[in-house]
Structure formats: structure tokens, C-alpha cells
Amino acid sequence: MIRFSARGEYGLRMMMDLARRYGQGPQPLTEVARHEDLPAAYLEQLVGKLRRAGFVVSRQGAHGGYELARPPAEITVGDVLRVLEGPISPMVCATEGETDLLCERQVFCSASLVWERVRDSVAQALDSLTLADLVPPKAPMAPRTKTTGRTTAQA
């Protein structure tokens, strides 16, 4: 079984919170936590990950907080959780970027053709989807008549 942390959730959910306002300047992460409804201790710690691998980055003052270093559509979800979980790996023979961590049966062993399929797929898939691909525009609304305050879609 593949499996994600809770620091990995979370550090996800609070790249999407900071995605969803992007363009908007810094975000105080005690207002991550409350949109996201997570401890913000926690995501101290996680967001100092992040914002030394350059994917998020800090200001200090009355108007501070973290934003996105880079736009939504250019930060992968497999690109966030790799900072946070590390390798995607889903046995030590087939360990995303590692060559060293072999295992003694490696040489021989027709399984690894298996994990090294779903370490690959896994990746796949998790470096296809972009912050912006979680977090779409949100819909215009549609204009209110000055007459009843009902928007043209309810009249």
C-alpha cells in the first residue's frame, strides 16, 4: 500500500489554500490553517520545507505571510510532496532517483518489474495535476437586477 502522510495532506491543502489566493499578496498562515481547518504549529513546519525548496516564499510584517513563488499552473502536485515525503517508493528497490538502496534479491527478483510500474505510475499521475488543476476559477456571478435583488438567473 502506497500512503501519504499527514504531512503531505496537509502541506497539499495548504498549497491549494495559498493557490486559491494567488495574486491576493502574502497570507498569514494562522488564516491557512483556519480556511484549511489545520493546526498552524504544524504548518510551520511544513511551509520552512517549502519555502527552502522555492515554492513558496515569505514576508515579514504587519502585511505578511507566505504566497506562492511561482504560479499555481507551474507547481505539481508530485513536486509538493516529494519536498515534504521525500522519493515516491513503493519498496526500497525501486526508489524514485535512487540507485545506491538495492536490495539483495534485486538481481534476480521478477517482482521489482512491479514496483518499479507503480512507483512510475504514481509519479505519473501525481506529477499531472498542477495546483491550478485543483483549485479551477472560480464562476462569475450573475449580475442582480436593481429592481428585486434577484440575480437574472433566479428572475
The other form holds:
Number of protein chains: 2
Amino acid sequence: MIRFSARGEYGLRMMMDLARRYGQGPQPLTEVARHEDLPAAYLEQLVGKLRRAGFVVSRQGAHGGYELARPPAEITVGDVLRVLEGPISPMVCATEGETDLLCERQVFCSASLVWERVRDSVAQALDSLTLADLVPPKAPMAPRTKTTGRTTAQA
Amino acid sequence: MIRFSARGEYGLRMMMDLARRYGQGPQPLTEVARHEDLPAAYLEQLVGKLRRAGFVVSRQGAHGGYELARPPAEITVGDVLRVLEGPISPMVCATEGETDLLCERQVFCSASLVWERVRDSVAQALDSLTLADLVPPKAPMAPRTKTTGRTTAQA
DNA sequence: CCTAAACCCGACTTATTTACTCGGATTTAG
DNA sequence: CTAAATCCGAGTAAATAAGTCGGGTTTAGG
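Got the form predicted alone; any chance of the form predicted in complex with a further copy of the same chain too?
And the full complex, kicking off with our chain again.
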């Protein structure tokens, strides 16, 4: 229940990939798609929304691509998911940012308490995480696996 | 984004209606449907699941109907919604109660942190509310609006 | 100038899910 | 015996999701 769609998943993974390469110039979408094993043509739709929302910038033409508009620490997961999936809304009558649109039974409908709680706790979870939290800046160029001790991939 | 379906909404409202009349014998589904203005034939599907899950009991035949299997305070919103909408699962790889089913990139996929956080905060929100919390036992038979001072409905 | 690599955009398609409805069988109080 | 109810599975229309496709525009480099 209460599932995010592929838009959110793919889009977030794309943004994480861009975060990993932040500061290295524009990344072509085909590269991102290859890294994450996602359909490039579909990512195009998603990145368009993110660009229009101001979270990524693009450069057209040869050697073009996409790049985060701000450092990863300044973009939250909530920012990304709201662009791709719309406002947090576990139920129509409990949509983020909409005070007006409520059904007429709302005044005495105690179920709305549930949806509002869910909405707020999801918002809290999403807004407290930035791309930087998800993409630890542990040696992106010089893989120094000694100090971290983390195996980044095995099998 | 991340929306409950009508199953969850209708089902919860139905359970709240049953909670309001708990202890008054079995309630026919047509009554519940009328109270909540919901399609009775659809509720039938939903209440079937709730009965098989042990949260309501039924009596067949004339003067039959449905009734909560336990007092409202002993049924959580999480109980009800899990029966109707399945386990909490903001993403396939972060489904409640499933430790095995994870995609092979999960080991190094930091996005899963997001889905797990969302899952756990939704679970916390749903499991901390019982039907009794939603259906205040304020004078169900004798509407004594004086002491409460609450306006239950004003345009 | 020319070309290839990329972004840009909207329309189309297909599969799945949702929100129901329908028909009919069974049970039971009066 | 009948009417009111639970039970059950199948069917169906509409919406949404998840992509695909075709073509246009921009730009670096030769």
C-alpha cells in the first residue's frame, strides 16, 4: 500500500547519480541511464520536470547534459519527489498545501486525522534527507577503501 | 503521491461506523453504506477481507450483519489498512516483513534508506491510532452537546 | 559548413490497477 | 415460507502507469 511509482524511484536514482558527479560538468542522460540501468527515453520526461522546477540545469548540443542546479546538500528528497509525484497526499482530502479543497463531511470526519498524520510524517521523513545524505562523498575519484572499510560491491 | 486507494478509505470509514455502534449487535451492511454514503456491494468485498482477517464477525440471515470482533480500542488503523491494502511498502524493495525479496543492487543502493524511513514512519503513524481514537465515545445515544462545547457541524 | 551528439517536446501505445457491478447461492428470524 | 441478510466469484469500464516514438533544435569540433 501507499506506493511510490517508477517516476519517483527512477527520478531519485537519477538525481543521486547526478549528485555523485556534481561539479564535473554536465552529464549526458545516456550515461545516467547506463549507470542506473534505466530507460533513457523515460528519464528524459522526468529530468524535464526537474529542470523546469529548477533543480537541474541543462546544456544543449554536443558535450551537453544535465547537472544539479545546487550542491547535493541543498536539495532534499522531498524536493525531488514532489516534482515527480506531486504534493504529498495520502488522501484527496489531505493534500499538502490545500486548505480549501475538502469534502463537506470533513468537518466531522475523524478519518481525516489519519491521513493528515500520515501526510505529515511522510513529509518529515522526506524533507529531512538531502541528496548529500544519500550519496556519501567518500572518495568519488580516488577510491580509498582503507579508512572506510566499506565494500562498495561484492558479487 | 503515495495515496491510499478507496479500499482503505471506505474500509476505514466502515470500521469507524461499526466502532460507533459497537456493542449494539450486528449491523447490516446496507445501514453502514447508508450512514457513510458508500456503495454497499463494494463494501461487501472489503468487509469479507476484514472478517477473514478476524477483525469483524458476521451473523448471517435475517437480522444479521457485521460487528467488530474486539473493542474499538483494540483495533488499530494499521490493522485495518494492512488487511485492505496489503503491507506497507513505499517501494517493492522496502516491503514490510520481507527481508528476502531485495533487488541485487540493494546492497549498495542508498535510495533504499529513503523508502525504509517512509515505511517506518507510516507504520508508526498508523499503528499508534486505534478506532477508539477516531471515534470518541462522546454520547453516541444521548447527544449531550452542552459539556463538550464542540460544534459537530457548522456549514 | 557539416555532422554527430545531445537536449527538447508532445503524442501514442500497452499493461496494470482500480472501483466498481452483477448473478446467484446460502443462511436464518419471524 | 419468505424476506433479509451474508457469502462468493466473475466481469467490466475507466483511470493510471510506464514506457516508446518521431521529429525538431542546439552546439562543439573538424
